[in-house]
Structure formats: C-alpha cells, structure tokens
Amino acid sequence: MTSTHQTSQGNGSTETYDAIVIGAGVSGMYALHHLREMGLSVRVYDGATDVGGTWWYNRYPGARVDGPGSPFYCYTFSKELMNEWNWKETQSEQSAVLDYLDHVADRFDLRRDIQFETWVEEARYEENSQSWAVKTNTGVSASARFLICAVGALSTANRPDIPGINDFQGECYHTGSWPHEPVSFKGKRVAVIGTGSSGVQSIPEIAREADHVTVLQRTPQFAFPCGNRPVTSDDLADARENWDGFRAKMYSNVTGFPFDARERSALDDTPEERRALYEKLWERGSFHFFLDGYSDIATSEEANNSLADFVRDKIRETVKDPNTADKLMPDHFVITKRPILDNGYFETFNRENVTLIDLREDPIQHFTTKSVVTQNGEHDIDMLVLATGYDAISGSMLRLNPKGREGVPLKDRWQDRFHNYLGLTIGGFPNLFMIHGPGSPGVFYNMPLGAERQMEWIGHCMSHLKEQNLGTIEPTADSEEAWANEVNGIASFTLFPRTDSWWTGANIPGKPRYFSAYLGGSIYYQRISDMAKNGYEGFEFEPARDNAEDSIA
C-alpha cells in the first residue's frame, strides 16, 4: 500500500492520500475496502460517531428495511461474509442493519482509516497539482488525487419552513436524525408531519404509547403490507449453497435482487384474475407487488389504475370511519411515489387516540410555543415529529458543495439541473466521483450492490489513468447532455415523471424539477461498462504533470 505522508503548509500540515472518501455509510465503507484492495492509501471522513450512514441516523420507532429484504440487502463481494452473518428477519429493523455494518467494519478493519465526528467544510480542486484539497471542521487538511463522494442519497434532512416552527418549545425530532437515547411518548400529545416511509413506519409505533397522536398528512399514500417474517435456517442455507446463482440473478435483475422478471401485462388478465393475483400478493407482502406482479404497472395507466383501485379498496376495508378513509385515499399513480411497506399503518386510524388532519383541506397556519394551529383549529401538543424526508439524491452533494475548476462551486454548476455523466462524474470537477448520485439508478436499485458495482467501475477508471500516465478525467459537455437525454428518455416511457415526489425534487422549494434517476436498472451497468471498454468514451483527459501528485502504485 502506498504510504501516507504529510507536507508542510504554512503553520500547519496537509495529509496526503491517493483517495479521500466522504461518507462512512454503505457506499463509503465499500469504497474504502475496494481502494485498499487496490493497494491505495485512503482516508474517510464522516460526521457521525461510527459507521452506518443513513442507518446510523435513522433510529426512529419502526425503522426497518423498506424494500426487498434480507438476506439479499447486503454486500455481495465476500462469500465468507454471506456465510457468517445470520439475518433474523426479511425486513430487518434498523438496529439489525447497523449491527451488520458494524460487523463488516470489524471484519475488514475499516475504522483505522476512518475519521469520525469530522465534517468536510471545503473540498477544492487544485489545478496545479491535479488534486483535491480538503479542509475539515477538526482542523485537519488533506490532499488526494481522487475524491469519492459517498455522501448518501437520503442523508440531508428536510426541515419544513413553517411559520413559528422554531418557536415551538416542546420536544422536536426529525426522523432522519433521531436521538440515540430512548424517546418516550408515554402520556404525551404527539403531532407527526409527513406520511412517507418514515411517517408510515413510525406512526403506528408512536400511537401504541402516546396519549394522543395527531397525524398531519400532506399527501395520502399507497402503502403495502411489509410481510415481515423470520429468516429461517433453510432460507440462509439456500442463499449460501446457491450463492453464485443468486448473485448472478442480482446482477441481471432490474432492481438488483434475485428475482425472475415477470413479463405479463395486467391487461392480459381478466379483472377477476387480476384481483386474485393482487390478493395473493397482498397476503405475501413486501415488494412482491412489483417483483412478482405485472410488468406494466409503471408504464400503463390502465394497468396502474387496476392496482391503485385495489389498494384503495383495501384502505376502505381497513379504516372503519368513512370520512377518515376518504382522507387517506391517494390520488396519484401507484408506485410513482416511493412505494411504502407498512406494519399496521391504516389500522392505526381506528384507534381512539389518533386524529388525522388532511393538510390539503385544513392547512397549517403556524406553530405556537405549545401547539400547531391549522385553518380549522388549534391542537395542543407536547412533541413534534418531523417525518418530512430529505433533500434527496442531490442534496448531500450540494451540502458538500465542492469547488471545481476555477473555484466554481457545485451549487452554481447545478443551478438549473444536476449536470453529470453516467451518474458518476461532473464536468468541471476532475477526478471527482459520486456513488448513487443523480443520473444513476441509486435508490431504484439494491444499494449495497449498486455501491459495489459503481465503485468497481471507479476503481478501474483510476487504474486506467495510472496505466496511461493521465492526470485527470472529466466528462465533456456533450456527453453530459446526451446522458441527461438518455435518463429523461427512459423515464418518459413511464408514469414516474407525472407525479410530484422527492424523486422529481417536488418536496424542496426551488429545486430543479425533473426525474433524475436512471430507470434502466441492470442496463445501466452494461452502459457504463461499455463506455470504459470504448476507451472511456465521452470523457476528456489531461496528461499527468511532473509536479502533480502521482502516488498510485
């Protein structure tokens, strides 16, 4: 491994590495491991006190894997890791995922190269040395030829700007930055704003303990039974004995999970046949509605409506009060907002200690020191839970706001849209790579596996520069434009862009509004592989300069 060294810089010193990684979550942990396997010196910076990223922060009640689950929501690079870790539930709770990541950090001795409780305050590209200079809140300065941004697609919490919210003097928590110490709801009047994934997961848990819960609903949601069950010894044995086959399926499946694609239109079946399948999938729960259901739910209005109507009927069957059920009726295309897995969410509205306020009919006017005031009344509360999500996909990169060539900040570069190529690189920001950034499959793919596959591409790219004696790589303006057209073109064949969601940036005032994720699934990884095989088509390079740091060995 290349040795790390320090160079004097005024009154201080600068630590020098081959690569700096920002973020010690699922992506950053694998980036560190992969770069060390390449023989490179690496330093990781993270503001948390330990590994885990999103899973370190999201400790709210009911937090668990909200998608296709264990044992395949995991790293795949080590068969030994699969053989030794015993998942207990298919929809693992937050603490179980964090335990797994803690085990990974221990097993591969990752923490020795991670500096925790450290925020990167500045990341600036230095053209003379063809390197990135980083300054942190701890006073540490560092330099590296490559900057890997593993900052998380869901890590910049969105706090709503509501009049008086800062005047509220009761307890206030955001689900995305939940306290590590236990939070008691006993005997308290709790208001929850937001009914996305974290709201739907936490509201039933809060209602079981609180004196009263007021749900401040911004948008009614489609939610599906989570179908959580124990992972049996037979499940684990099957995964381990047939791991190579499962991994191959994960690589080929559009979501990165080991499921066979179902190529059947909802319109090929009669209404009775469709309902029978939906009933079967409802009983099974989890993401089987989308993995084992019909292939055109996201592309055909008629097919989509058949599933949406089925779920609306389930809501009416579950919620006893017709007026409350009406308020819970979603009116967008199903699946075009993040599909949510619930554990008794709709049943919660049958409890006497739960009140639903539809903010579209009864909007919040302001907060006081002890209450929330809506158009139709005042509601005294002791605690406010903000389940208001994130500035997703792009927000963490903009919070970092690296400065590229000529000191241009990313916020200026991304003012009108999130310019990128392959979802990995940005013009004007040489040798900077993103994992799960805009323009990549990101949150539409198994994120541990996606992190592995993107980081492997980045590693090959770094080796290519060394082999060719090249100093920098960055995309051309034409390739960024072509990639934007490809991402948008794929999305335009679906119903996704026709719904306001955090996928389209609609939850953040002033954010560019368009669908920024690559919906091609496994096709994406073939596309980026082809780009590399074609001599990194769409990129431009600079030769390595004599005065540039060239420490890759």
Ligand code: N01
Given for the second form:
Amino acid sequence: MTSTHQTSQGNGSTETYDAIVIGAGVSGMYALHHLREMGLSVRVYDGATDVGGTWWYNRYPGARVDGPGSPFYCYTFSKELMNEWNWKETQSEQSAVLDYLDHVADRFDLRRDIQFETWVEEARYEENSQSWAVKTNTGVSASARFLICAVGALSTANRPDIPGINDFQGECYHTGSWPHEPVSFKGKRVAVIGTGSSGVQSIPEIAREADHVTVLQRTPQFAFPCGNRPVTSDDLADARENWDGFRAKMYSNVTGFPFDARERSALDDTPEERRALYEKLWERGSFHFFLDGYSDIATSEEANNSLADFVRDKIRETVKDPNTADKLMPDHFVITKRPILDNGYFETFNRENVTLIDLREDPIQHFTTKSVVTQNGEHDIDMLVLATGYDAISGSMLRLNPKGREGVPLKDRWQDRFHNYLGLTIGGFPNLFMIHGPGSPGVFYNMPLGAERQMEWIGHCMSHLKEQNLGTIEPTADSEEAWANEVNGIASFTLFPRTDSWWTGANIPGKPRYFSAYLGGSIYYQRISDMAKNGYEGFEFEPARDNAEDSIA
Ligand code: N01
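How about the form predicted together with this ligand, since we already have the form predicted alone?
After this comes the whole thing, all chains and molecules, with the earlier chain placed first.
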C-alpha cells in the first residue's frame, strides 16, 4: 500500500497519489471505492459541493430515472448495500437517487478523499515521471501515475447560440444545472426550448403551475408511459433473496438489466398480435418495449414502423386538437433518438395554458430583453427554460482537454473523431482511462453497473502494470482504428446512425457526426476481458522508469 505524500516543486508543493479521479458522480464514486479497496491512494476532484454528478445538477421539476429503474439502477458491488437500501419507486425521483448516492458516500466513507468545489483546470502528462500533473482552480497541484476521467457522459450543457439570448432579462435556467433553491413558475409566462427527456419530464410540471407555457419544439419525439409504480416490500425481498441470480442476468444482458430478451421478430406476428403485445407493453410502461419487446425494432425498418405507427396513434388519441397532434408527430425511426419516458406529456397539450410552436415551420429569430421572437410572432415571457441537452459522451472530456504526450491537447487528437481503444483509453494519453467515454456502451448500458465493470477492468490493468514493472500503457494507432471499425460495424446493422441525435453528435454544431457508442454491453465486456487475458492485446507499454512516481507498491 502506498501513501499520499507531498513533494516540493518550485514555489508550491505537489500532492502525490497513485490515482487521481476527476468527477464524483456515480462513476467517480465507485472508482474511488474500488481503487481504495486495491490499497491505492486516491484523490477525487469535483466542482460540485457534494457527490452525485449529473444527479446532483439535474434538479429540474419532474426529473426522475427515465429508464428501467429501481431496484436495478444501482451499484451491484455490495450485497449489504442492496439489502439495506429501500427503493420506494421504480422510476425514482432525482432526490431519491441523490439520497441513495449520499448514503453510499457515507457508508463507504468516500468524502474524506474527495475535494469538492474544485475544478480541474489542467491535466498534463509528464514524460519524465510517467505521471499526470493536475492543477485545480483552488490552487492545488497534484500528481498521479493514473488519471481516471469520470467526467460524465451527460454533463456538459448545450446552450443554444441564438441571437439575443444573453440579452433576455427574465429568469433563465438550463435543466442540467438547475438552481438548488425552489424555482416558482406561479403567475409566469414560461418558454421551454427542447423536447428531449428533460423537456418532456419538466413541461407537464411547469404547466401545472405557470400562467402560460410556450413549448418551442425542433423535433417531435416518441415518448412512452413512464410506468412508475411503488417498489413493494415483496419486490425488494425478491431482489434481495435472488440477488445473485439477478446480478448474473444483469451481467449477461446487453443493456445490463435483468430482463429476458425476446428472440422474436415483430414480423413473425400478425398485426393483431403485434398490437396486442404493444398495448400490453404500453400499459406496463418504462422501457419494456425495447427490453422485452420484439428483438428487431432497432434493426428492421418494417418492425420499427409497426411500433412507430402504434405510438403515433397513441399521440393522436391523446391530443385533442388535431393541428397540435400533427405537430407532435415524430417522423424518425422510433428508438433512434433516446427513448423518452413521460408522465402526462402529451396530455399537457390539451391544457389551455400551453402553446406548441413547431420550430421547423416557425423558427426562432432572436430574443429580446422580454420575449422570444419567432418567424410568425413575438412571445412575451418571464422565464426561459433551456432543456437543450448536452454535448454528450465526448463533451466533458473535451472540456477537460487533457494534454498528452508532447503536450498535445485532446482537442487536437479528437478533431475529426473521438479516437479511442475499448472506449477506455486514448493513444498519446498514457495511463489515462475514461469511464463511459466514446467507444464504450456508456449511455446504452445500466450506467452504475457499467461504471463498476469498466473500473474493475481498469483496476486489473493497473495491477498488471505493477506486476510486470511497466510504467505506462496506451493503445496503438492500429488498435484504435480496428476498434472504431468494430463500433461502426455493429452500429451499421441498426437504424441508430440514420437519425440525427445526440448519440450521433448531430445536436452540436461542428461536432464529428457518427454514432460513437458500442452497442451490445455484454459482448463489450466479454471483448475487453478477452483483450486483457490476451496480454492486453492492442496496447503498447513502456517499462517503469526509476524516476517515475513511486506508485502501486
Ligand atoms: O437533452 P436532449 P435532454 N433550438 O438532447 C432541442 C438523459 N436524461 O437533456 O431533437 C431548438 O435529448 C433538441 O432538439 P433536436 C437521457 O439519456 C436522463 O432532454 O436536437 N431546440 C431536443 O429536443 C437523455 O436522452 C434523465 O432537434 C434545440 C432538446 O433540445 C439525455 O439525458 C432525465 C436546440 C434536447 O434534448 C439528454 O436529455 C433527463 C436549439 N438550438 C435526461 N438545441 C433521467 O431521468 C437543442 N434543442 C435518467
């Protein structure tokens, strides 16, 4: 076991650790725990005042787990943790997830190694010491052999660059950095830009309280009933008693949830049989359409259309005004933008105090101090809510912009695409590891479980270096190219790359446009485990130098 120590460098002092973790969200918290269990010294930096990452920032009204939820959206590494935490709802509210993470931080005494309200401003690879040097906005200089970037796949806000938006004098909030103090909508005219998950969750809540809500929609979206229900004591008892079986199923499932995939094409059933199944799954809610619905919704146009038509019918049945219903009609392949779970979103358009503006036919021209001006008119507002999403998957790594060998910034390396190997490592950036980065299943997988599994791989890799007396590991250019081909190859069997989405980078002007996630979580984990067993195939190493950080004793 090594210990933390301080070395004098120039006028200041440098704190030295085995590993530095950036980010204290779901991934960074587990990274800290795991590395400490390995006996390593670790420091975590996070800009927030407490743990939780994306769950700490996303406090907008209506925010809740919008995927297959509790009790399986959680860490799995500790049976005791599973046994003692009582989830209350299947689609937990943001505050409930944060309570859980708070409990995890207490239970595993994580906070003593986390420095909050500390933003890493520079991360630079030092050739001589085979280590990473980090500087923070609070004046900390720290150094570590390993840099773990747990910076979040959905944490760098996308703020639209619309003429005059900064002149608007009313309240303005991004859903991804919502104030901690209560925000009142009472008596206010609110405009919401964005109808992705955050917009769809927040719009019904805002409409219940506001004087008027103007929804500015660029792309109509498919949304499915949230299907939230209480987690009963029987559910919890079942999960606890059969935890090993559930966990094994989560490991072998492509999305990391304990469901049996249906191996049946939508086209094997008659239209009546399909409709009967869709009705059942609609009633059940959540992501069951995709987890235990038909197997070819994401790969067959015809199968996809059958579900898309079903949802369009549901929208038409729900929205009373046919003109508004027309505007809400999605025209892309269902599921090829991130599926959304709603709590009365479409019903909200039946309210008198809600207006939908279709930006495709009536685009925003500019903002004034008190209004948003679209092609067809001016809309006076008191508040602007930006539910405009994120520079997802790669954005937070680019915001960190680590400098690799010869001081090359990641922004240079990632100009044309997000070069990486196994979604974990980047050529020219030795000993740097990403969690949920491009090229990994990331957002297509149960994220707490994915963080555990990626971190365990990273831990093994670090031990391998120690055992072999190696100073660095980084991927070769050939292996990065082969990995990119593999990721693209899998995606090309699906309909995902054919739709503009944040998955393809289409939401951010100038961002490289391609589908950057590895589809097929269980296959991915098998692949990265095989690579490790084969002597870390695709990587190159340097021997440990004498003057390298005295790490991992
Ligand atoms: O962001 P989004 P989000 N002018 O990118 C529109 C996760 N999540 O925050 O579709 C006008 O999905 C944009 O339009 P378009 C979840 O994985 C989880 O809602 O690009 N409109 C879109 O409608 C989710 O997918 C939870 O044409 C503009 C919207 O803004 C992901 O986070 C909750 C625009 C952005 O939708 C992101 O969701 C919430 C512009 N200039 C989110 N720029 C959980 O509870 C963007 N838009 C777990």
